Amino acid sequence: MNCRIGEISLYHQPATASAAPASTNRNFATAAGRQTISFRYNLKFPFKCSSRQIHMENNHSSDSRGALIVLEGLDRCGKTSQSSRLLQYLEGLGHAVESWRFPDRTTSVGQMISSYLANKSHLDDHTIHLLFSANRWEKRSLMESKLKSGTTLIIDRYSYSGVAFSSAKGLDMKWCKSPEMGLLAPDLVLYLDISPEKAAERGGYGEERYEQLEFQKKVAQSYKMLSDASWKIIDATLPIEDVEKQLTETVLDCVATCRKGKPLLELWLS
């Protein structure tokens, strides 16, 4: 569906009543090209980290948008499945809203990841982890575009698993969160918690790259250290049906606050 979105202005809290000055948006383009991907080790990113506000500028009385949920977990913690029952359950009560998912597989980068992950290449787990955030920043338009239109947006894994499964391997966490900074911050994050024995027990477990025990602990441990005021912890090992209801009252209450105009912000710039 193709939207007209309204201009968007960036400025830095606190807001005063003057508009922004035109330079804002040409220094948040820059700062953004600076994030987009280079393939040199040692990368750093000369970010300030202070909180960023979008505001929405449009015809509407006010600034309603969708809401930006993501869901977070150990692999096969039950997030794809989740994910379909949200978005169900949300259709049924007449909300714009779709089931996005990362790395998206169908990009030209998306696809590089995807060979890379059902192990049939290799590369640098430097290089893999630039990868997985370029993918997400291929989508950072369209999805503030979607959320100004007033689509809710689900997604299946985001910035937080990329830290995650990165800094699991080793990477400083730091720098790994570098290359995320300025993509849009979640609404909500639901993270489905289960114990990385559990999650071995369940179905098609070890298919993929990172399907290992050893490892889905030290990725757990990972998790712990980004958890931030967005995150509900969700019990994933509860019947199916049980944390699908805990999650649709989670997620109903974030979808009311952003129709009432909740400000967009950037991820980690704070």
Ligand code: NYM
Given for the second form:
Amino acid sequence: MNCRIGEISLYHQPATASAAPASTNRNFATAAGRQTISFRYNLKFPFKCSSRQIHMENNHSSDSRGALIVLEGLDRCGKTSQSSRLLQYLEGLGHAVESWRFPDRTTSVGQMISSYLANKSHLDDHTIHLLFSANRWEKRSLMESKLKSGTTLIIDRYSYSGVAFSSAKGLDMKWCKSPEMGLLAPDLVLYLDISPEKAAERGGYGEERYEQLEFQKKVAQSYKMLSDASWKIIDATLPIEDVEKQLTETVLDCVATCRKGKPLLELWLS
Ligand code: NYM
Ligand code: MG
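Can you swap the form predicted alone for the form predicted together with the ligand?
Up next: the whole complex, starting with the chain shown before.
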């Protein structure tokens, strides 16, 4: 079943293990391994989020669908160029495919984010983190319907950016993950690996917040803690065509598996 935003808010009521009745403890897998996090549930809510698999329209989890493919990495790692190359490649093969990016600066939430990134407004670190997350939530149902209708989505940045950049500022990583729980889980995360120093050599850091070497070093550390089974690490320092070749091979496998009915899952709930 789907875990909607109203239910997700329940995750924001952490309680100590001793304060929560044993029956309210749930296990969550994290990148660091399986670990128990205790939450106090408000039992007045019809809280049913134990099923992490999204059911397809006719309730057959084996239905063919599009793949959710995410590109992640430091600023200047080459994600944006590779996203458009992947889009062209898959379109050329006749696949239904769209390229998206987060933040999506076209929405009103996205405009607040854009203004913050351009240093035109100042927001508390927690507040901007939640705005980035809200910007993904506002696209979640469209994302789900696109995937179910067979369209593959290539997404330039997703929840991993959200957690990596905010935790690099010193925010607690578990706290950063909370509002992302229940978003759709990517089928494949392509991490374009480049050292912060090499990325800085590429130049082109703009005026935007976060585009500084020292900060990017912290982001790289945070990313390392987030990698999970859906990740494929790609050497982003290779020539652009070689990077593309590695990406296309992995992406084709992923698209084929999703076509065969790989279940659609929710992020960080299992
Ligand atoms: N960013 C992006 C975050 O801090 N949190 C997020 O959730 C997302 C999606 O925004 N430096 C940061 C990473 C980037 C910046 O992204 C803008 P881009 O891909 O450079 O336009
Ligand atoms: Mg950037």
